[in-house]
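Below you'll find only one chain, the form predicted on its own, shown as structure tokens.
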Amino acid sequence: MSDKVGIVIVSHSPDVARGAADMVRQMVGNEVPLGFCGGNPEGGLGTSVEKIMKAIEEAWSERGVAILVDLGGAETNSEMAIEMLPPDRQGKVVICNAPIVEGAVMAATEAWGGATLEDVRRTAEELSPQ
């Protein structure tokens, strides 16, 4: 178990997803949990509350974890599947309103120094336009 925040990625591209986990692995290596998923079940553009769900899992941390999203559905998926984990889990996971690819390595990065999850939410949502 890690003692830092996990981050999530969720995007409707499996490319998109999988190329900003990249990215943040590059920034902060595998000292942060994460997880990322992108596409419907079928494999095509979308997302899916099961897949979000797995990559939450993938990244759990008892410090919390920050899900970034890139659209509408991600976010609604995000919170139905936060609705969806048990009681105890879900006050400590949040959605950042946050640009997904420089949200993420934002946050991963704050997470990376031992960051709480409330700062992780603050830096990746300072990157936000007013």
Second form
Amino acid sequence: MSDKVGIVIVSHSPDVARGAADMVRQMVGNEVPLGFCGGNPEGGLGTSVEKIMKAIEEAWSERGVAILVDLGGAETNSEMAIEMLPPDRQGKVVICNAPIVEGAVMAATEAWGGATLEDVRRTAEELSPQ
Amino acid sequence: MTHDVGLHARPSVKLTKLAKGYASEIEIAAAPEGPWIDAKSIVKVMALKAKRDTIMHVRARGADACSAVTALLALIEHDFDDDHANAVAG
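Now the other one: the form predicted in complex with the partner chain, given that the block above is the form predicted on its own.
Whole complex next, starting from this chain.
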């Protein structure tokens, strides 16, 4: 079990999700638990609650998980995925209001240093327009 | 700083990760009069956008301040070299 907050990347595009995850891996490293998903179950652009839940599982840490999303459905489906988690996990997952690629790298850098879930989210959200 | 692209994304992450390994407060600046920014804040370090040939300034306060400054300067001087960064950051 990792002592670092996990990061989940949820994009409408599997390529964007994989690319953002690659940037986190190469720039920050493998020490931060990471999950990513993109695309609907039919293989097109979109997001799926099931895939998001699987990505959360992959990135799971008792310290919590921060989710980065791109557009509308990615956020609402991520909210649904969180609601479907076991009750003891629901409070440990947050969605960051931040750009998906930049936010993922910033959040992962903060997580790497052992920051709390709240600090990881705050760091990602520092990027957002004020 | 002699790194080709300056303090851009990848070097910023390395510098921040290295800084986080020390207990001291560490600040960096692109000019001696500042502004001084927290070297452990990835967002602030990246926002500095320091370019190649910038003279970087590093200061620290705390028990491991000396080794922190030495390590950060070495990272900058060595163009944010991968192996070096890993060796220092452990």
